[in-house]
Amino acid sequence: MGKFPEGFIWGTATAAHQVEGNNTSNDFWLMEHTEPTMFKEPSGDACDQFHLYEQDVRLLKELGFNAYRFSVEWARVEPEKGEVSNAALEHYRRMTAFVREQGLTPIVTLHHFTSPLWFAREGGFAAEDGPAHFANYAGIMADVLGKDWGQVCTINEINIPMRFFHDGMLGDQARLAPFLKAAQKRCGSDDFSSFFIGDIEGAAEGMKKGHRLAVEAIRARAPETPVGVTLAIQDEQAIEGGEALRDAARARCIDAFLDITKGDDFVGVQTYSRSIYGPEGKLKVSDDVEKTQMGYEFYPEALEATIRYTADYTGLPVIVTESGIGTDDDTRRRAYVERALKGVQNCLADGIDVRGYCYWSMLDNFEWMLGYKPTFGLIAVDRITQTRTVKPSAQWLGNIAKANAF
């Protein structure tokens, strides 16, 4: 393994619920604090990187990395319908721009999951209008960054919702309804809709519009922006008598969202491990292989499997917008992240436009409905005095991208 090209993004991605704290204006908040609960623990301060990010930038340049991808919350910058905080956007500004002056390049996601609470209360991306709040707060979010960001990512995960949906990975939708009942009852509306339940099919359809809005939008106030979309794309195999189902989530969960891409610059993928499919569905993870702390297998191989997958069918450039490993055994995240680069680095072999690699996370942060437990992280974080903690991978791995090279 040796060079690679020019260029090439060495980043580490975090999303804005999960490290800032406290974004109390959001349809996550809610559901953290609404019984029953779908969370283990509410986000809470997180990793306080509303008011630490110029440290953590800092470690970012310091251990050498080229670039950082981060999300912007929406509820910050419209925590009311149609009413817009001047200070919000002013702070997401100097962090872009601290970004920039730190010789990294900021990789902005306008959506990471979490949506304004006025926007879910009326439906979310599944209500009629859904999409053209979405294209609107791109518009803003263009006009205050465009000259400071790099790359853009409009929707994080589009897809993911549908394949949860699809997969009852949250469990089933009589088991979810107890608690969207309760949601809609702390809201005060019987339309809420969040990013993983209420209306998921719906919102799927809306978001696809939404990501095209968005992308018409960014392009017409910063044109010069690369815009893409990120997608979960797990390596999709199958033992004999599965193919068929296999290739029918596939198609649902993977392309019919990857269709939508059709002019965009690039495509973020974003990928952990696999899924082997039966002649009666998708198989259980053995008992007898390693799992990391989602109980994901532990196969870094998916990735090259998906950066191919992905190419091959839109013909986009690619940038690697998540991988990694949730473990409590840093020699395991360097060896898995070893050998995932060495799926990107066989791609790029055979001339697949592989454009960068963010490692997900910078930080152990807020892993939705588990809490705190997964540790993700490059560098750890000390929950009661936010001190951070750099782990032995990040160091290997910003040597990697200090060289560009193994």
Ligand code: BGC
The other form holds:
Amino acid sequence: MGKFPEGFIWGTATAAHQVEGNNTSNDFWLMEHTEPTMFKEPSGDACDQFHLYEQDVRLLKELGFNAYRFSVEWARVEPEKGEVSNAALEHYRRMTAFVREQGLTPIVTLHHFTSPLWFAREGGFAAEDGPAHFANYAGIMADVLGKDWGQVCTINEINIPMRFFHDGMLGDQARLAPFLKAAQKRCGSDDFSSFFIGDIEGAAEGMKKGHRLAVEAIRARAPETPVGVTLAIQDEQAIEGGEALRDAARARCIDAFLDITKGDDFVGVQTYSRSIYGPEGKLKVSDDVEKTQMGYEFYPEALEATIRYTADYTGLPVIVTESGIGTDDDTRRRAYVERALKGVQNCLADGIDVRGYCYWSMLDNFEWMLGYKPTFGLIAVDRITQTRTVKPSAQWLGNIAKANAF
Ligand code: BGC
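Same protein, different state: after the form predicted alone, show the form predicted together with beta-D-glucopyranose.
First the chain shown before, then all remaining chains and molecules of the complex.
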């Protein structure tokens, strides 16, 4: 049985918009309600974690986890520009303190895909003052949560819009144009720019600036807080002749974002599968391999490769802020995590500084454009009654967390 280092973080992860429910003041809520819309269904009540967080955190504690990674919703905190909701701040203060009281470390993400509608309407991170608005919000959160939070992730998967943009994972820009138009029309602004849609290149630069400014703002108010940013990193492989394209994609969509982590305390790695490049570009996932609900190849070994790549590139400690699988077969979830954790142990054995592992996700939740169909959760959620049902994989992973060994 392999022991993990003392103090190893064993967490599960969620994001506010995917679990809280009724986040009506943000840009995604608007896009979920346009005609046409790129969303299969609206987020609605989600898992109502806004009200049920105590029950959820208690469950995590009982299962054996020692950390909970969740995000705070900027649109609740600042529903209109410059108008801060003290009730929302108080909610997140209570919640973060509650996670602490239960003996778990709160790992707080400040931006997980969604932005306040006023911010998106003005051009989001692509707007000139976008990064400064974000840093201002980061400072507000540091004032309120700074004494209780453990680690802070500024922006979740800061590089993923760029990846989607270049991979055409959401379809090409022509397919997305009607959705952007519908969002612009609904909010009455041609400048509308959201995380996955709008001025992607401009927003990428704005997010890089926003991250650095947010780190400064947090350090000025809560200097002890370890701060980092998270990246979506698949294991980028190449068959003969595909190396140059793979390297170019990596430079644009990963390295360019790892470059802004200089001076941070850690990097968050989020890995789900691998990509393979050939001489013509990225290969389609072969018909012969097992696939997850997302259509990704079942390939948990990717995590070991991405941890090694990130640690080597940045020289920073790594936290696995997301690793997981969308599947309706819970035995495959366990098999996936088992193999992913072996990869973590191999990295640790080689002296790589991996600080923790957060499974995505705690709950079956709102999987963005795909609605509620994909099920990543360790815990199932009844969409009407909000009843939580713990899956065997949750017990299994919780026991590993308790033993700090597997
Ligand atoms: C995101 C999550 C998402 C998960 C599974 C990550 O890209 O951070 O919000 O639900 O992957 O697709």
